[in-house]
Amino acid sequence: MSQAVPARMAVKLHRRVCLVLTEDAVLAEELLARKKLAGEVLGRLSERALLIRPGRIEAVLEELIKMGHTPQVVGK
């Protein structure tokens, strides 16, 4: 009996990054289609998680106070 060998994959670690976590995916795309977030967000990592542009973290929070979000802040 043989044992499947784990593929290989790159993986990078970035610290001091912000990210938005949405409860689930419909909210995330709610957020990416108001224009002002969307420039905010550099990529989309999962169906729940955006990532945010460096230094803009004020900004984002701005925005989703404007749309009615109670946004919680872990690690500022």
The other form holds:
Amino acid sequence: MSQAVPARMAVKLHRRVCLVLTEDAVLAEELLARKKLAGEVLGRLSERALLIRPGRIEAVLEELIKMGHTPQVVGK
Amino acid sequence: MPNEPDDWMERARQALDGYSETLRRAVAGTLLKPRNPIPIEELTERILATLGNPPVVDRRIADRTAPGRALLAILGQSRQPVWKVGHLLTMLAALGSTEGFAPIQSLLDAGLLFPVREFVGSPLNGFQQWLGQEPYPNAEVFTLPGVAARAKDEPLGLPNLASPEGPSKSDTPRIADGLEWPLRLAAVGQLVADGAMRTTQLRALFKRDLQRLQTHELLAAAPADHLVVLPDIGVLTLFWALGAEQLAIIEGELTLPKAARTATNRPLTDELVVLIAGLSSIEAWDPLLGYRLIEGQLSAVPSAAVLLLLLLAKAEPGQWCESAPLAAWLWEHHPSWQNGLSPEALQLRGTPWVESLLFGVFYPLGIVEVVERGGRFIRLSPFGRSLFTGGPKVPDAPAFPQTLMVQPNAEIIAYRQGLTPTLIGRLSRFARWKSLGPACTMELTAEQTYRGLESGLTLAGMVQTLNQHSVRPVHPAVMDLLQRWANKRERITVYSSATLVEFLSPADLDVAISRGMIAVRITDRIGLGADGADPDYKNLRLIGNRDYEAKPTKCIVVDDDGVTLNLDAGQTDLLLEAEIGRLAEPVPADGGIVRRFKLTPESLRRAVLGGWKLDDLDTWFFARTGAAIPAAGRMFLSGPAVPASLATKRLVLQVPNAEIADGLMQWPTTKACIEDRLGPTALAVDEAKLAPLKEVLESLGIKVEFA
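Next block, the form predicted together with its partner chain, ref. the form predicted alone:
Zooming out: every chain and molecule, the one shown earlier first.
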């Protein structure tokens, strides 16, 4: 029998988050190994999710493109 | 520059809102001529309504003096509603007006012209005050396109300079397809997107960017169908793209505005009208000298270009003009043109300058046609006549939808006759222009594909464009390449300002995902809505709201055991989520909503291996708990650094209270017998000195018993 689901789930919102989401953990490791990029990373939320310093998205994008990546930018 | 009539009305509304009540009433008085006073709250709406009423506008135009009407006619013919005051004064002077600023003042007074105010501060009390605020001659005015259109047939008093002897009717005129400039503007847009280009405050180019434009393989080359070679044609293209609003300057950096990133659907003729309007902004380029910017001076190009077009429009259908009489007219009438001419051009009374503009700039636009017979004869083309003399509208060129050939090496050949501004715009978003000619070449590249996707195109959309306009279906090898490049983009997603949704439990997140409320799972409890936007609140109850850019706050309570960390769900932030797992182990949920972590020797060792130092941990604990790392945690870390502990047997004298112990430690007679103080009332005694100590103590009346 499926568990009853509460009608409204309690959540907390984290707004204005600068985040890089990679396809897999290896790619995230690759990004963290890049010194210039690692300096812009505040923390690793999960294997694939890196938190970026506020206001440093442009620098991160520039560095990703320098590395030969073609990141999809959401909310620019 | 706004494009839609409503946008211009809005702009006029903003300008009127910046007027003081007295000035607004004065304008309304001239424009509306009301019999009764108008309530202040209705003034702006009544002025705007009147400006949208053609019969009243016609009457007010007729009320102006001849130079005022001529000025509006120039605005209408130029298709540019915004002009610098300096250029308007120049054109008025060239038309023989000696009234200076008065015609402009008259149009401003009547609400047929508005000042462009860069810095709107206090309400404007008069137009002289505005002229004092804005740096002359760069102060700008604008009119409503609808108003200017009503005046565009007003007489300007220009002569017909047609040559008495022109080419015969059997001479076939040479006419360009009008695509050259739209193609070049698309290419300059790609160059700007390639790397940051900046301008100074005066809109001057930096040397590096100037060199890029001067040496660019495509932009520096002369058009395939050219009559003269223009100097610094790449620079002209760049500034023209700015004038046509296909580029913008934001904080000194050239960029593609959002509107330019999406393909326009306007026909070629409309696109060319936008370019003609953009001529009024070309200040840093000269037809003979190329890139040229003189501080504090306006270029003659905007005013001379409009005057030359209007002079050509004076020729009767079938008549031809030559450049020398046109140059001679400018020589006689244009107040500042001669000052900017090179010595060589001065010797020929400016004729080369005029030829460069007519044959180098106007000809590729397709607004003039040329016959070479002994010399060059020029006149407005049917399209040019439709614009400037009210001639019959030119039918759209026949469409050739299949105009592309996509080659297996990812090169595209684009046959020019089938290109339209829409197709140029769409192709420019995902393919790079390589060469322009009767058959243009483009290249599909990973970078350009990426830009196409970033501009909002989809892989399917790109392939559809290619298939739709290609003579045969896109080659599988090219499809494969595009697919691979598009997939590569899916590997990394950067969210610049996302809203992350944190649930109380992994089960809640699972439910939210299954209901489609959350698109991406980030951690076991945190997810992301589609495009990182706010979630639909219908099924959610908000218990906290954290701004990512806010400072970290205290959100952990440490238990008495010194190792259990209790997280305050309402106060935690994402950084904590990212950090806490590095130094503590999660405690399995016990059914309550409080999340717990435990410090263990292993977890803290892992943190140290990950680069944390004791000081970092102290700082972190201060920020998150309000105190330094608990003693237990500190012990976990400092254990390896302290000397070895010693296990020994000692003779312990336990005294009744701390005062006695203090006394024994202080009096030299007893102190000599004591090895160490172990606690407030416990003393370690040298076994050999126990007997003398006992004796001394008993002499003091303190009994010693042996356990």
